[in-house]
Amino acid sequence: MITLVLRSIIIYIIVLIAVRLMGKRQIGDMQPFELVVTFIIADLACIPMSDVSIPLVFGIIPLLTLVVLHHLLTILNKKSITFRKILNGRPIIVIDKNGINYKALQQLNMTLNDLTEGLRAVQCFNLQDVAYAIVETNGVISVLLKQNLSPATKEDLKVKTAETTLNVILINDGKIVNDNLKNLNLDVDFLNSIIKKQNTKSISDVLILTINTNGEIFYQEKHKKAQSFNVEVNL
């Protein structure tokens, strides 16, 4: 009996080291990855401390050989998009301005029950409210509402205003994303172009670069301020 207390306190105070290695996501928060390495860290636990025929050390060191290579993939996570994209997939939108995009429902093997279950868990009741819907990779949907329902009631106070636009990430961490500037039909000349007009050395150096359909821009190099502005372009 004494052996199974013990067993489980030093199994346990590992596990809790583990998971704090990893982050302070919430299961929700979590990628696709980490899911999986979390519930693996749970059912390996589970054995060295009901069954004391298998030694300690080997539930010990297949916990702390995951812990390692959680490591290894979030490091690779955050220095790659390619890979980002191969591990976690990519956010699609499932709304815009067109109304429901079937085919984007379809590849993410959700059904119109599971769109609008995931519009009401973010207080969005209405359909026709919606000007895009959009699931993450860890399966959050995202929704930005027109402009017109938007929390600052222009509606009510009567003020005009302008299409709802969705801003793009054309720059994420010094790597360019090439799919974002191929739907929107530009290319890596334009991006030099506004580095060079920001006076900033190379792409690598832009911590996030984002536009939307009036030319409007979100701009900021690493470990500076972030400014935004508008430049000439037809998308």
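Note that the rigid core is defined as the largest set of C-alphas that superpose within 1.5 Å between two forms. Quick caveat, the model's predicted, so the values are computed rather than measured. Residue numbers count along the first chain shown, from 1. What changes on going to the form predicted in complex with its partner chain:
- Superposition on the rigid core between the two forms places the CA atom of residue 15 less than 2 Å from its counterpart.
- Put the two forms on the same core and the Cα of residue 192 is off by 2 Å or more between the two forms.
- Annotation for residue 63: C-alpha shift under 2 angstroms between the two forms, rigid core superposed.
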Given for the second form:
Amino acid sequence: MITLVLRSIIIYIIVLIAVRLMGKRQIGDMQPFELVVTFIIADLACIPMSDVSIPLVFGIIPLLTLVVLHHLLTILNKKSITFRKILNGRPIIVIDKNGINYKALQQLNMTLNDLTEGLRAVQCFNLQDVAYAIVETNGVISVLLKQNLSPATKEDLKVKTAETTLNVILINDGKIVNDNLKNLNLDVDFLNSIIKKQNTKSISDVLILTINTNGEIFYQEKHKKAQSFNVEVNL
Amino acid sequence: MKRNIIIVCIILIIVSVCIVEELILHNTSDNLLILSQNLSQSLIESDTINSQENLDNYNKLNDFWKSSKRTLCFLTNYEKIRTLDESIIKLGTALQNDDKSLVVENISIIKSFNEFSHYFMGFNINNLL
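Here we have the form predicted on its own; I need the corresponding form predicted in complex with its partner chain.
Now the complete complex, all chains and molecules, led by this one.
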């Protein structure tokens, strides 16, 4: 039994490394070749985990081979457009100015139900509102609404807006995020001055502290209410 | 760049494991075949089955198998080498009991296993397809 436990741990670590090496993607966002590798890896990992008569290398070597193969395919995918077309297919327009492209639907093995379901998933409930619908290589349907129905932007309405800022976490669950602090050219004294003003005993009592380039701070002490305030700081 | 280095390392690991596996499998089966042929030859030449020469040859075969089995278990499915393992043990008992038919049967299994082991272990077109 100890063997099974240790084998499971080893296989788990190797699968984790393999998946990390292949990059972060959710199942739905995967290209066909990525999906295939993920399925095979899951199956490969199970075999040597449970059957003790099979050496662990029988699971590890095919796993590593798939990682290498996947890496090579990814490189080819990046470098060659032709290869990308062969491997992933190409986006196909299923709705255009002439309406639904039935031939394209047949080519994709899609039914009208699949199409309307996909459109509803992107909050598009009326077919007549769609100017273009494209089935992407990963199966996701992208929709472009007709100009008169697309939502108005602030630019359309000529509304002046403040500059977009990014909130950066400086304290995360009582721990200082040193990398972010360094990137903003701030130091621990800056954090201590804020904490002192908020009457918090120590940094470990802070649940979260974020700051944006306008100096706006989101601050919450553990088991207390959140608060927002501004500080004068050059970022 | 870092990922490429890791991939190159993985390729090197895969290649080295494949080479080591092939070398070990070939050496083991070749040596076992020679040792079993020696035993077979001494059995033909000697008058009795459990003569000292036969027992010495068997011990050489058994010792070599014991030392190789450990390494083979890292590289092959144990179920595949089980037949060979059992035959070597049975051969020892048959030699001590002076059981000629059982000796002939097991020595044939050992010889045949090592002669044709490359069809089901290591790299071979039969294995590949």
